[in-house]
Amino acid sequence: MTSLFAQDALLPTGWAKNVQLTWSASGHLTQVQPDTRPASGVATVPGPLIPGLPNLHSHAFQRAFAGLTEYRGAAPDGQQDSFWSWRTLMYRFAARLSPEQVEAIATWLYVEMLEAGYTSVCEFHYVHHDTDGRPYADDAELALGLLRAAQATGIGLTLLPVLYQTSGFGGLPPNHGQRRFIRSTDAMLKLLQGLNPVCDAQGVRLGLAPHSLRAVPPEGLREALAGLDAIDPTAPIHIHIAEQTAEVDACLAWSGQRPVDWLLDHAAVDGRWCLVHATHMSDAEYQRAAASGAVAGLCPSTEANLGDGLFDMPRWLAAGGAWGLGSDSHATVNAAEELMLLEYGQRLQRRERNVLASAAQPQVATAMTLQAVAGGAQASGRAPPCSGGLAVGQRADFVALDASHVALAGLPAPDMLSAHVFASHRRSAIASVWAAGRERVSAGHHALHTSAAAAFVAARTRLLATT
């Protein structure tokens, strides 16, 4: 199948009706034709069309951990539980971690996020080496699994092999749980020179994820993103940043500077940049960073397990910023759901309702699977125009609504998106997914879904068994 046709599609101008798909071996949309009838033989999808919705920040082994932190426990120098405490239990987990449960549990997370509507994921891969923290005989080991499991289930990958070097600000040395994690600079830049080759050949976008300024010193930061632009100067770059008030006074004490307002200071920022939470910025660091050009990567599930806090969406808007969302730890693989947590964090904090809708786009849901599949798809590195969504040149990832669903059936296509994320079970109105142009997910399951669900069950027991 190369054409499709459905009577409502939602098309980075908005709604459309009677709208014809058609796209390319490599599956890439060629034509997308409003207003139109069907060619002979193009099949006709049951319910409305949304674009496919990049999922921008992953850790994939940690889907093995969620629901495995939600007690209360010890928490360092008498605190209570927070992100600190949970980071040691995950330390734990990801120290016992083989290559094939690394592979397994990526399989089956990427088989949920394209039968949870996500079609690509950026990759934030930063567990490089063996148990004990030595390069395995392939270093490109564990992020070679990564690419299995895309290619398996055919979701759209950005790799993301993320520099870790400090376990602070000012250069602390890395301590036992990081021991996986650690790599110079100029091996981080061997690795991507070698997986260059290994991405192109299947369609992959490679780009660099310095972990964070507390654990990538500026000597290591600038060293590396020159070294990237070496290699390839359009590769996404994506940094965790200003998620915790605890990584805000610590960079303050490190360099009087707020982490934001660092990174602007001394490093390119633009449109090739995922700021990953920022959810602690100033009004300047707002305005800053949204002129930059870079790409907020907000994850509003994992930033409310961690007790993260909330971004503040209006204020980014107003500064012309870009969004997308990410599932990050996984405690939630479910695009409809993030986009709802998002929403309903901004109505708690701000008290109203429909806060994303704007003057052009009303609906508040159409408002923003619009901006975060924009900002999805820039910050996964895809080639101009990065508009992302149903438009000539993008890939052909999109999803198709039930319409039969008892939410959704007799309402128009707008409300029915609307029913998708807020009146749903948020998964149980997708149908079909396609994924470069081929339908991944039908009657709401993948073809690998059994098979994929049991050797990750499997993965986890016997990670269980050790930890």
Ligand code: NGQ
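Source: prediction; values computed, not measured. Numbering follows the first chain given and starts at 1. C-alpha atoms forming the largest set that superposes within 1.5 Å between two forms make up the rigid core. What changes on going to the form predicted together with the named molecule:
Taking 2 Å as the criterion, H28 does not count as shifted between the two forms: its C-alpha moves by less than this amount when the rigid core is aligned.
In this overlay on the rigid core, H425 has a C-alpha that sits 2 Å or more away from its partner position between the two forms.
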Contents of the next structure:
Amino acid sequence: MTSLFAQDALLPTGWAKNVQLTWSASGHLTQVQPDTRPASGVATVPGPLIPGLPNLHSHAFQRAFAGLTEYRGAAPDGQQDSFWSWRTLMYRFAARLSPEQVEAIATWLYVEMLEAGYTSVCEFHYVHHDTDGRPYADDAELALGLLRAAQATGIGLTLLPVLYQTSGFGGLPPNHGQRRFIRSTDAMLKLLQGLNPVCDAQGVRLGLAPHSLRAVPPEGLREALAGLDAIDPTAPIHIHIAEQTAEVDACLAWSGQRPVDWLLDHAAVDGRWCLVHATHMSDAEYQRAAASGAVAGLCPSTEANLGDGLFDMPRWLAAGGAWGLGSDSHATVNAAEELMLLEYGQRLQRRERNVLASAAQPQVATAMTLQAVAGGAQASGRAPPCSGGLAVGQRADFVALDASHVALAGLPAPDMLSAHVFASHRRSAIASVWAAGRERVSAGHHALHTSAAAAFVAARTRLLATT
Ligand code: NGQ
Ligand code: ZN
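Given the form predicted alone above, what does the protein look like in the form predicted together with the named molecule?
Let's see the whole complex now, leading with the same chain.
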């Protein structure tokens, strides 16, 4: 058992004073006691304690590509650059990665995530094969690199191997740029069976990600979901859906239905599911998807970077929808900044302020943090009931804000969180981070910061030198 004391802590019910937290050797909270005094020998954290944020959507390899597509000219024939022209460049980059590079990139990325307040990550892992498209001698080669990166850094991991079979609706054959992603449903189930004991041994949650309705035809989806249920009927399921209007149009042309409607009619979507992006939904789809219990996986910085569009948060919340945050392509790796971007998108769209606050929780940064933690924990496949956050039975994942940061100093705890989210000017206000009860970030730094950064830069340099 280990314990910590905080003068202010954000519990699922709101801010509490004088809280002592105790957790077990497995890294789960066994006691959360407000209005108490520190037991003798228990250390007090140097600022308000907030729950660590689960990052529910990551393609780790894309970290080394972030910032490298911010110029005009990738689109064919004078068309405007778009999600689709970005994707062509991203495929070229993905085509060259070596296993060592994937591991070095992921290790640095996970260090960055921990330093930025994410304590776990759902890895939507789709680069499976060698550069020529053939499986590695060990089919799990690249997945094992991600597992090692999580182990080395201490971040919690939900591993989501991705099923990818077609280049578009109606069974269009995959294209050359997708050769490293493609696998049969049988090969996917074998991969999951092989990874299952490895993940168990490491405390990693294993799930499945049908990439999108564009990439997985109906029979592949049905059989893969049945196979997953046979392995673990509670495993999380994530899918990219309705991110771009072209995808909605193509789905309508193929089936007569919009993607979210089609999915809800053809799969038993429930609380195990995370609908990643779900940007373009009809009013009926907002209602139905929220009622299914699925989590909306929102990735504000990537959705802005790729020109996706804006999710309608008030409509989703009014329908009772759960949501969480992902850093996806990692243009931004900063939990506070994603919260700010999410709220700012809604403000710009609606010409209102504090859109995500509620009567029960008027502090918008507090309200958003609690919702994103609960939705993120659910999408990560934690056992229900998963409020996430600082509650008995949850992972001991938490972040101590730096009360001496100029933006925060002297403020009441809820305002410190507001300043952290809205006014820290990209200068981190995080002092320490614990993942599964172990302090992984101290004085703002992870122990692997310097070595992982150097390995990342070397990997990216080599990668960009390869043609
Ligand atoms: C991905 N990323 O799989 O990395 C996708 C792009 C696609 C985002 N959607 C590829 N942000 O959707 O086909
Ligand atoms: Zn994605």
